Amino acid sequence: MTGFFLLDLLLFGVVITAVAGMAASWVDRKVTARVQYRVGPPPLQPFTDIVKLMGKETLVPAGVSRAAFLSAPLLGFCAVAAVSTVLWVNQLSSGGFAGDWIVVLYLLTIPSMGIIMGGFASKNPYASLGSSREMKLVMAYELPFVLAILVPVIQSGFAMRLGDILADQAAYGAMASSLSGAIALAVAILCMQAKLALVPFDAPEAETELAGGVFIEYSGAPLAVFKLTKNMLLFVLPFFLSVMFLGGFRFDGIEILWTVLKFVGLVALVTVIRNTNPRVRIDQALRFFWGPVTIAAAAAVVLAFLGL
């Protein structure tokens, strides 16, 4: 059993998710040029940044924690790894566990607990800045967050497990087809942009600003690893959206059309938001998701309740 869950992550919480997560850079990378009238990238341009970062020597400043400081990178990527697994195991075989979705929605905490430890532990005082306005940002987009994912759980008879959802969506439906779900979806779609730090909530990062913020002082392996974790969480996210609302993904036939119309569709709205506002300051952005953002979550949920 433990060989099967290492090969599963290592194969599909890992490899797979590295490539589908890179392959979507790209593809938000090339839309963003065609939009400001620039050719873009190739391809493969993803994978050389992460090899090309990989082989560069790694800095560390003086008088930080090391052992903090190094460790940062690597508890967002294990974090990803492992989500990725979870929905994989429940897409293909529904080999889930009870209680899983919680489980997920904890394990996506930790990339931001990963950045908000690197930038506090480089002592500079751009990344310092950078990781506070993480944690404000964390505070703010969470509720809404759980409140949404809690949709689908109601709309499924209080189900605890992903393949659970799944099922129910297989017999009834997608969750997004009712209004509830809807809402519910619409607010996850806004919480994963600020999950992924993307404009408009990027300011954590804001290099216009800070310089890339909780970044700066990382390079060579470290800032690879912060690159990939979110390329990886690129994927992920709305690979976990589609799970919770849309049916998740599926490989039969006409159905694997369906599936990748599904996944670009998320990566190409999340693509148009970044591309069409600008940033808002960080008090904007509790203001906006513990006002109308919660406001909607929390209606999404009294009609998931009313079975609407």
The other form holds:
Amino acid sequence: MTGFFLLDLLLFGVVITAVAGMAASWVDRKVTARVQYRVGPPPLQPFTDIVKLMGKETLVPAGVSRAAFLSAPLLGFCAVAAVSTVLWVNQLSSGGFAGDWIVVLYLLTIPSMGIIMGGFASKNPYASLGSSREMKLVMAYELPFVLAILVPVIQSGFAMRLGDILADQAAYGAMASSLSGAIALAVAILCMQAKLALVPFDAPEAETELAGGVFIEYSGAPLAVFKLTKNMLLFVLPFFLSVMFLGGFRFDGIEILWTVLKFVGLVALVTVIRNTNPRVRIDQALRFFWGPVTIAAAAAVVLAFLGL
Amino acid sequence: MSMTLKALLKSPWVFHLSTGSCNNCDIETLDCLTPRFDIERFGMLLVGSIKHADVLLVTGSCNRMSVERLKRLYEQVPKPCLVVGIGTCTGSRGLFVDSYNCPVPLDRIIPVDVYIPGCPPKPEAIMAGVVKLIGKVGGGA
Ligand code: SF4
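To complete the pair, please output the form predicted in complex with its partner chain; the form predicted alone was given just before.
Entire complex below, previous chain first.
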């Protein structure tokens, strides 16, 4: 049993997720380039970047805690691999456990924790500023995100397993086809944008003012792990949303086409949002998430209770 | 050629440093990122932190104020790294050759892999220079 779980973790959690994540990252960069009338990078570019970073020197700034600085990237990586394994296990076999969506919600905040930890550990004013912004952003989007995720749970009769939510959707159609599900999906997409720290919610990284923010002091292999984690999140978050709202990924016959379409559609949507918006200040982001977004999410929860 | 070197040549991330240029070279360098030239085709990205860089692009005539910073930045690039001098200023100090403030050209301060002459060089020339550099490093290793 444990042997099988390890296999799942390595094969689906790490390898397939990393490959799919790099593909998603390429889609993101290519679509960005096309939006800007550019040609864009070749398909293997995200992979080349990671390999290159792995081969570079790793610099640790003087006077920082090596343990905190170097373990921060691994924290997020492990969490994303675990989330992905839970999702795949539910998707391919009904191997979930009671309360697994709660575990997924928890694990999905850990990459942000890793980023905050790494930023504060690097002893750089820009990185600290980035970390404090990341912290505020986490507080901003967690509330509406949890509310939005509650909607499919309520609609499927308080299912405690992801597998039951999927089965419910297989029987009665995707969650997003109901009014409350559609509102919750929109809220969740906005939160996904913030979780990925993409424009308009990229204040923690802010290339132009913080020069990379939390990642400023990272180089070589730790930076590669951060990048890989980001790429994997770009796969795992759309995967999670599609399990919760769009009936999940299926690999039988014509369904493969739908699966690819759902995934690429979500990634392309995120990319288009990031290319058509300016960055908001962190206080604006906070007001946005705690104001209209939370109200919409709460309304969706109420509607779900009413069965709409 | 080792795999990491191959990957480095296919994804050179660039840090742009001006050591007291007249700003024209900087503008021409930024032109390379625009849709017309689009160096992301070759995997090049402009990065904001020196710790992420593989290529140090230097413009300008290395005046006394910036030499200190230049040395400090060069020490902070994770190795292996490449240095590109853009503009006549970095090669021979150009029209600042007689200035009290520009004592030595760039290659007396840090090792330079390729010079791209011109005052300022066209974006096409900059890209041709980078392609030559990639050929040189890739062929020589
Ligand atoms: S080479 Fe010419 S254009 Fe470039 S910085 Fe020097 S003076 Fe300016």
